[in-house]
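Here we start with a single chain on its own, the form predicted on its own, put down as structure tokens.
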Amino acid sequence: METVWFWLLAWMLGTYVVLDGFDFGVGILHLFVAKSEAERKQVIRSIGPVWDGNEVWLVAAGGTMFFAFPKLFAVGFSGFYLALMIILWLLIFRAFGIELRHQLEDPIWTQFWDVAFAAASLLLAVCLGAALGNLVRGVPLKEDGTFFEPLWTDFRVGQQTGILDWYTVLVALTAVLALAHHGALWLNARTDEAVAERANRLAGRLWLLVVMFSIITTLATVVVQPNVTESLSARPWGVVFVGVAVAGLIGAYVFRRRGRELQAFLASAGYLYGMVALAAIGIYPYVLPGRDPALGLTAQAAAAAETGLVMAMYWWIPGMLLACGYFVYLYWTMPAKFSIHDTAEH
């Protein structure tokens, strides 16, 4: 049972991380695509309907966590203490950026709040992806189960090692490219005229560094944890997400060339979906790996009770049902375009 919650677990944050990731990415891009005040509106009112809603997913995602791996809950989130704190801060500083920007008509004020949302973003992103860099390389868990981290030691991946080391600021900085091409994608779907232009161009030019740091991170993640080789050799598979990453960054390239925004934009959804499902395949059987393998959590010591792990079933099948069907709604429901005619603050 507790491998059924380890991928919906997964899956969970691989939604996440497509829907907050172009939230992220269109912040990254605010003062790059946007250069007038009508033009940072439209591109705020082009996630205005959705970016607080993508967050349930994290939400859901921690509250899932606890109860299907409450050891996992309790060692990452006292050895992360530090780092989530700044995540949590910069959460709620992105959404002052989005909220008060337009609560004044002062341009120092607009302007403080326009760079608070990009800045924040941005370091959203490089958080979540030294996050992601600290999970598959393995954090240096003690005999007793426990671990901390600073934020940094000496930047070399040994047995001590700090929140930030080469590797993880290697996946930190993929995590900015591909995110900051996702919003890029969205920007070039969702608005119109000059915004649409200026994220076109800025996608084809990211698109290219996304894909080399996708092939650095992937050889350097080969080196650091060589568990991940062993585990995708154990699950063949799982070559399966190599095909939708690749898939979807050649997809991503085609349909933008082509003029297909909204394909162009759900391939790029279907590389971030298969790199972190590659992710997973690579760290299982463990939760939280360790420096030392033999001290590493698996997900079979991390799970609650099998009857909980049953019962828990029971609630979240019809929690999810409803959060999709909303998200579904929700999204069915924007405009196709937000053009920047438009009066409407966000």
The other form holds:
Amino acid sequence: METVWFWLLAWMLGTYVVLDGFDFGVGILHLFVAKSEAERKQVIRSIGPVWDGNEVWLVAAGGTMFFAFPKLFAVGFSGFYLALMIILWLLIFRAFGIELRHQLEDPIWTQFWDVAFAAASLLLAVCLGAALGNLVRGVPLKEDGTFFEPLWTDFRVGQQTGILDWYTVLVALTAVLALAHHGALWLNARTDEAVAERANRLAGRLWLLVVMFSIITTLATVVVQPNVTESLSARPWGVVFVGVAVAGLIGAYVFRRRGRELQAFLASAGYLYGMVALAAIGIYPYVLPGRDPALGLTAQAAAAAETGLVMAMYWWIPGMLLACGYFVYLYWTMPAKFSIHDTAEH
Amino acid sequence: MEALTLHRFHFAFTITYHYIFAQLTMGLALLIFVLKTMALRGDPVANQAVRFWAKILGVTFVMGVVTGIPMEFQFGTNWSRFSEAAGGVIGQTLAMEGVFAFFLESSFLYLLLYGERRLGQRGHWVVALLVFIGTWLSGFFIVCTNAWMQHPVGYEIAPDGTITLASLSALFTNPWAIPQYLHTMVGSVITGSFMMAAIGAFYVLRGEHVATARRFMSLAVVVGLIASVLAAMPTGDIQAGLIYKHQPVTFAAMEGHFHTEDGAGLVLIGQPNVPEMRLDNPIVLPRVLSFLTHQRWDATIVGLSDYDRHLWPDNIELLYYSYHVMAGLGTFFIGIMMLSAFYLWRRTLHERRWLLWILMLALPFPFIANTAGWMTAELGRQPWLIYGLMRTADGHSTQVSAGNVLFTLLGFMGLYVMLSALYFFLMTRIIAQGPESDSTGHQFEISAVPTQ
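Structure of the form predicted in complex with the partner chain, please, following the form predicted on its own?
Expanding to the full complex; the earlier chain stays at the top.
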């Protein structure tokens, strides 16, 4: 049963990365793709109806981790204490950047929130990338099953790691590039005129960097975390996700060049899903690998009792079907393009 | 300060601040739904009121979201031993809040704020209903979680000491949960009503937007009166009975009842003097506590001194004051709303300037009463984190040092001061613009966007 929940949790986190990822990407690129006030509004409008719902995937995934893997939730969240608090503060700034900017027509006010939105989006992409890096690399778990990571130590991947070291910084950079690319494709698909053109150009440049960094990070991962190769050879079907990720990257490029904007965005989503799935396979059967492999926390050891896990299925499945229904409705009824000409001032 | 105290204060501070916005959101969501229903029956003033209050709800909701996300995280970051032991139970209700409530609210709040034209009146009414359901479901799952910590049911203890879920439905049919939920919700409706009445009174006193403002007041006074009465009877009364039955030590400490007595009196005012085990300067209604608890004037109420000291709540003074502040303010709410309702019925409420002043200045008090109520529940549960099962001192994250907790606590305090300033600034702007203004918040209006 815990294997099922492991994959459901990975799916929720992957969906979170795909959905909130594009509005992070939009935030990272905000100051570069939108030059005038009208363009800034156009960019924020394109994520206005959905960003909050996208973020709920993080909350829902956190809750699912809480009841399905209480030990992972407890050990992981307290061990990453400082990084998580910083993430919380950044989430506050980002939400305010989106929601408060339009409350007041004043250049100082709007410029402040524009920069807050962009900076918080960038730093959040760094933090979440670093978090993923930490999960894959493993954390300095002690005999008593807990750990506490400082923000950084010596940037080497040794026994006493910090949240930032050369490997997690590399993953963080890859995450920033991948989400910026993802966001550029969203803007390319969902806006028009100057913003869409700039986003299209940026997506082209970012794509090359994403390919390079994906390759470097993958090679680094194999070196840093030997469990990845073992786990993949034990589960050869996992290679499918390598295919998904590679096809997604190629698709993102080809579709964009052919002007099929929506398909390009969806291909990028496929790439992100593929990468998250590979990370999940890479650490399995652990949910929190230790720097000392013998001390790693496995899915089985972290999981709640079987009865509770079975009971949760009865509400989780209908609940998530409902949630997916809201999302389909919301995205379906959103305008296909947020036009620069619609300033919608009343 | 030691780490445990700081962890407690960290959670207490962030949740108290969060609940300021959560209670207003839940209260207003109901009132907006009522107003929208009136609008649907062809009442144009009501629709204007819906748009105005939706603006206030929108900003309040954002505050609730950004201060709410830290709450879920803090179970893991600051209370890891508790989360590890009880996550299999309370993780379920918290996850349900995300899945059933947050997805609903976040998807439809935007449409409530900006989708009126595109959805049409009926569609907008449905959206108002969905937002109302979403916010109230959110409260339900949180109260179920808290009720389980107050009165654990439906669990088993595994050989390794973790607490596992034995029955999901037991969490929802917990005898503690429904009264606590109703009491909490009624409290949030009081907050929403007093907010609406205060702003209505403000406009009438200034002679601005009088027609709309009188509508605010009439709805707020009717709903506020019903809610204020329900807060005392039956929901508050049942709640007190549950505490007496299941947490008798808490009950004695709340009431400042130090020694066992037949025909115990109800303390109206007085300062608990714990070292001397007595109340200083008390004003007491003789025998009333016995009557309220047992419906018999001479019934015995066991005092604190008859309980083992390690079972006592660890801050009896604060618990006592919180409870009395809540109950005192609750009585004040009933009085003020009855008076307002009387003049509303006589159709002269808008002429009673002294009463309008009171309604306007009463704005902060429901927030204080709700906060004091939650402090009563949470301080009363001490020294237990899960009543009778796990002590608070055994729940916090030991690997997070006191210094780190102090750092993030100060960080949250600083950040929240900034949020308060922003919220206050935006509120005063919306109020200054008035309900007839249609200028803010419509930048995201979808209706004007060609959908083809």
